[in-house]
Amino acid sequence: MENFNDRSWDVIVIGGGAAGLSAALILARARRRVLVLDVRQPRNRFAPHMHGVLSRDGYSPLDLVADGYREVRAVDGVIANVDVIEARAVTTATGPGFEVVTDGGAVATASRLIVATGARDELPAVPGLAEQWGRGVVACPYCDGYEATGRAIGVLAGSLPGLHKAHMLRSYSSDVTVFTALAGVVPEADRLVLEDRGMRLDDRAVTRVVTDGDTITGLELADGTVAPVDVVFAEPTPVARDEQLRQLGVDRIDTPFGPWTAVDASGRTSVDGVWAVGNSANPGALVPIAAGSGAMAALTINAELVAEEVAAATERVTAGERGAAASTPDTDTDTDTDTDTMGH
């Protein structure tokens, strides 16, 4: 679908992950006017499995996106695989609102706009490390800790904060091997701690993953060896998929994983009508807390525009009163000498 100049929408999604339909199935439900734009390309479209996904723990990420469609469109929400490439701010017939452009050249507007483009992950030039990625190399103990129970762990930090990762994988297995080159030096009170818990320090730099066909069996080291490993836990830089946000101006803060967008609690920005939910708001939000988010995006949005379609009636009401008020005539007087003179 790349006309959507015969439609006019009350809500834009961009975006079709877990925050973004999250958001689009419940303003849908509401008998909104929902249009979500998507790639199809969620940040965790790599892995196999989700876990952690209360119902759907085990489940594909991708087969989450398909139900989500289908559910969407079972509402009377509608949805584009396309890419947004610029999102600005318009004046409507109706008032303030948004408009975006797709790349082929196709025009939307409505008066909300909520962006759920989330986030891409940047991986250590490591060679092999981006064909394991998902499967034996992975980033999340919530996520895949559990599944690494009891096997050889690799944490390859890349920086000091990094190392609480670590700390966080010990409960799964007693063979944890953290690999520090691209953390740099580690304090030795924080060297201690680690290895007081079990866990060996290896400062050479990992040179290459080594596999046998898809299955990791270790970690290349700079002087040759290779450290025998089943699973790697690595630490990936996010970046943002902020563009349409930023095209809106909208302010960011300085978080742990660089400058994000600012939301309050609902997802609002400092934009007035524009949301952003999901990964967007929060590089660090799994699965669960994406689509919590992106719910009350559409719980606040759709609160909004009920209290704007109750002051418009109100003031409609109100109008409606001062005319009749006015178009009535004044007859006090004349009853009131009618009546004296009857009296009389």
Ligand SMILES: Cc1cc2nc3c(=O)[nH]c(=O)nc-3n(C[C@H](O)[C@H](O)[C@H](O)COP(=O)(O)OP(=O)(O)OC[C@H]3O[C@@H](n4cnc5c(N)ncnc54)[C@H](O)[C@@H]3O)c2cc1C
The other form holds:
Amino acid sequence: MENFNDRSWDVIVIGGGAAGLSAALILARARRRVLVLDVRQPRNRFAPHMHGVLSRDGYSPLDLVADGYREVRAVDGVIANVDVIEARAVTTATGPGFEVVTDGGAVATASRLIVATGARDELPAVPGLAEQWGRGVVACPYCDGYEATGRAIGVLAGSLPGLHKAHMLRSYSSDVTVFTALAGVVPEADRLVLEDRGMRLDDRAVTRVVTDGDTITGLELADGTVAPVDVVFAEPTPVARDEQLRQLGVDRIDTPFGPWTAVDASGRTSVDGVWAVGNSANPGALVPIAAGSGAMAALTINAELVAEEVAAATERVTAGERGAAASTPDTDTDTDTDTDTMGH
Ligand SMILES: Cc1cc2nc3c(=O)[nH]c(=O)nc-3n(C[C@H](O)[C@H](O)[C@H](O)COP(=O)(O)OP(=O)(O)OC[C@H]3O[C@@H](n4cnc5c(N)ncnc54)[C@H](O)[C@@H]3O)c2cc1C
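Mind sharing the form predicted together with the ligand? What's above is the form predicted alone.
Entire complex below, previous chain first.
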């Protein structure tokens, strides 16, 4: 069994998707000892291509992760494909820290923890949806709307607020049918607005996705008829993969998707030393947002670690190394650094 405590770590990152790898890359480049523990199952692994990601539009999500692994390892970050089953606060030789335990029983310890474990999607129980997930069945207009331009779009609304997705999709096609059975009774006013914008509503239950080979051709309805559609926009429920955050007792906030970890603008949680980034902090974060949040947490953590090093040196100097203290023009021992996270 691998013993990660053979080496000491500044930061452990749980989860190696866009958010976790982005954080790890910046921290490793800052010469921090970074360990990424990752099951390697990014949320968008079902999709052959991702979109809206600058310079990587149409790139494979799994290739993005493979590139990220290479880049982190090239600057001495360590990545292991293991499942973290537990995270707990501990007192280490150097102060407060965190211990994480893998399913194989390996343990790793660090003073800072970034949780980037993401989310998963629960699809409505309609036969055929799961098989097409990420290809003919998608969810995000920003990710896949452009590719649906001019096609027959079926919107499988799961809630009344979810009808907003139909309005977004109207930009891409004049052939949009909204299947409302899972959403409940659509108020007349909403129905009229959707129809005024040129969309059809169908209240019959969807019983099956109909395909020809691997291509969606329609949605079968409760009365046996098949409504022809080329692509289905569904409304899955995102579920946080936040077991470690809950073990650590972080505060949560209510979101339309249920309770989610509360963070500040840098991804800092209510537990000192623990950050949550990407979908762990925001279920709606697309790849660029997830990567940005990981980067922001990394800058903040590195600034904290530098401030700690400066504080320790300041203590040593003021405690006895009088020569060093005397040669320092500014004898102010306040260790607050006036720099922003970028060191400006
Ligand atoms: C079908 C689909 C298509 C999408 N298309 C797009 C698109 O075109 N453009 C776009 O910008 N966004 C798209 N998204 C959204 C995209 O998936 C997210 O923005 C992105 O995955 C968030 O990155 P993340 O790093 O937060 O989480 P993830 O990418 O999910 O990474 C989390 C990682 O943590 C690992 N992990 C979880 N728990 C543990 C544990 N206990 N121990 C170790 N490792 C663990 C997981 O295996 C995973 O590798 C799509 C989503 C879906 C579902």
